[in-house]
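Taking the form predicted on its own, here's one chain by itself in structure tokens.
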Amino acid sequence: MTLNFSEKDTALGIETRTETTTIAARCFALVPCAGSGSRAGTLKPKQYELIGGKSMVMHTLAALGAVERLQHVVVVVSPDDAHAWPDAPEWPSHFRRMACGGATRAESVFNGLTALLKEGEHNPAAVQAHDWILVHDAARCLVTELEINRLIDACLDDEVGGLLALPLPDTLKTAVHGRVSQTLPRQDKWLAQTPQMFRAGQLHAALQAKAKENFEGVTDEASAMEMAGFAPKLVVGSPHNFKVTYPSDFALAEDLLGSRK
């Protein structure tokens, strides 16, 4: 963000001197943590099961830890979760827990923003409503550092920001009763991802807008930016970044995990 100061007094025909002051945006990530995974059929929330001996969440952070371009990752979780934290790992030092987590998962990243900005309000090395935040989903624990830097590098210039998201491969079909009602077209339709990377003021304000409305709607943060009249950018995403959502797919992402060592 580039902000210009310059002024002219005309009648006298003098002219102060012009000084340009750019305000570098910086990169954050906010990771909410709060949901219960119920289509997982786990006992206890999906984000802590184990896959390959540590648990889904560790994964994610892992990925997001290894990208040098964020500033401090941000883990909203349940406030009941908050002492009951999996695998007791040394965070790094830009690595925290935040237990505003609501009931739904806009609700969390909405909570966590709020916080974040208020702190920002007093603190410059905060974040500041002109960064970038990067929502990602715990359960996406196959993301990979070249996917969030391919998604930083896309956006950091852009006016609105954007998702990973995959290009639709297969016939989408619409159903009644469990049987095919239609058959839709499939060009220029995508399949949302994260990480999702909007201005921290635009995202939390988006989110704000649909609060009272319990954030009907709003299933993640590109729809909120866009319900706000913004046009998120669509970044190429990978296969294996799929969301960990039902029972199978915990032998899937063991097995991708194990693959990578």
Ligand code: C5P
Second form
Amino acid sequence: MTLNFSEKDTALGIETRTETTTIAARCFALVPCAGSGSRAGTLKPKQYELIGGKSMVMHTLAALGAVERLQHVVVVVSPDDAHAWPDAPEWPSHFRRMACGGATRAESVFNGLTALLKEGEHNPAAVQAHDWILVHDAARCLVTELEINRLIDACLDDEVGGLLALPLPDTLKTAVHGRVSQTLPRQDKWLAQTPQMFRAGQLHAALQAKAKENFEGVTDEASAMEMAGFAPKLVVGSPHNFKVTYPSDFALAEDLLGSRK
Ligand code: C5P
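What I would like now is the form predicted together with cytidine-5'-monophosphate (C5P), since the data block earlier showed the form predicted on its own; can you produce it?
Then the entire complex follows, led off by the chain already shown.
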């Protein structure tokens, strides 16, 4: 895993590889876990609801914990939820929480990444700007080690990074007042999932550029990177890696997790 720096000869307008420095980039994970989950209809934030006897986020963390290439996994929780984690003692030693969640998902990711990169200023073992950060929703508890490794394999040598996503299987409609106004071509449409894997410094800069506008339009990390001019790579995920969002999703998640045992 290397990063090659080259110098640009602006007078000639050509790129010349006058000097090449090799820096090993490592993989870290950041899990936004600070949402209220209002669409789920649960009393507490959905990521803490039990699925098959274990809180949803613990299923998510079990998948991340199985990926050997992840150096550290940081879970960004809301400052209000810092105490609300009954099964935290089960955590692997390279996991920890940061109670710096924000008002939106993008803000939670930005706050977590800002804190991580600040730590890296004084500690070379902590996240550096050239390291990869995999951002994964706490609410996607069905992701597998295999899918995460597929993303890492596909992106490690990529200039930009990318995300798990699914080609749209169904016909896509737009609606006005509950009636179809148009059928859209689906050939080039994908459903974005997580993890999304980018260089920590580039992702932080892309989010920072949108911070003043309250992260308007930033619905995932890839959208921030796109606004910064990058074209993230699409890596085929799985239909099972859905985000638990609505009340009926809990039973489906429980069935699928149960069927894996
Ligand atoms: O609300 P939604 O399901 O889209 O959230 C996706 C993920 O982002 C969840 O894991 C949720 O906990 C997290 N999130 C967050 N901070 C927020 C809102 C959502 O970390 N303010």
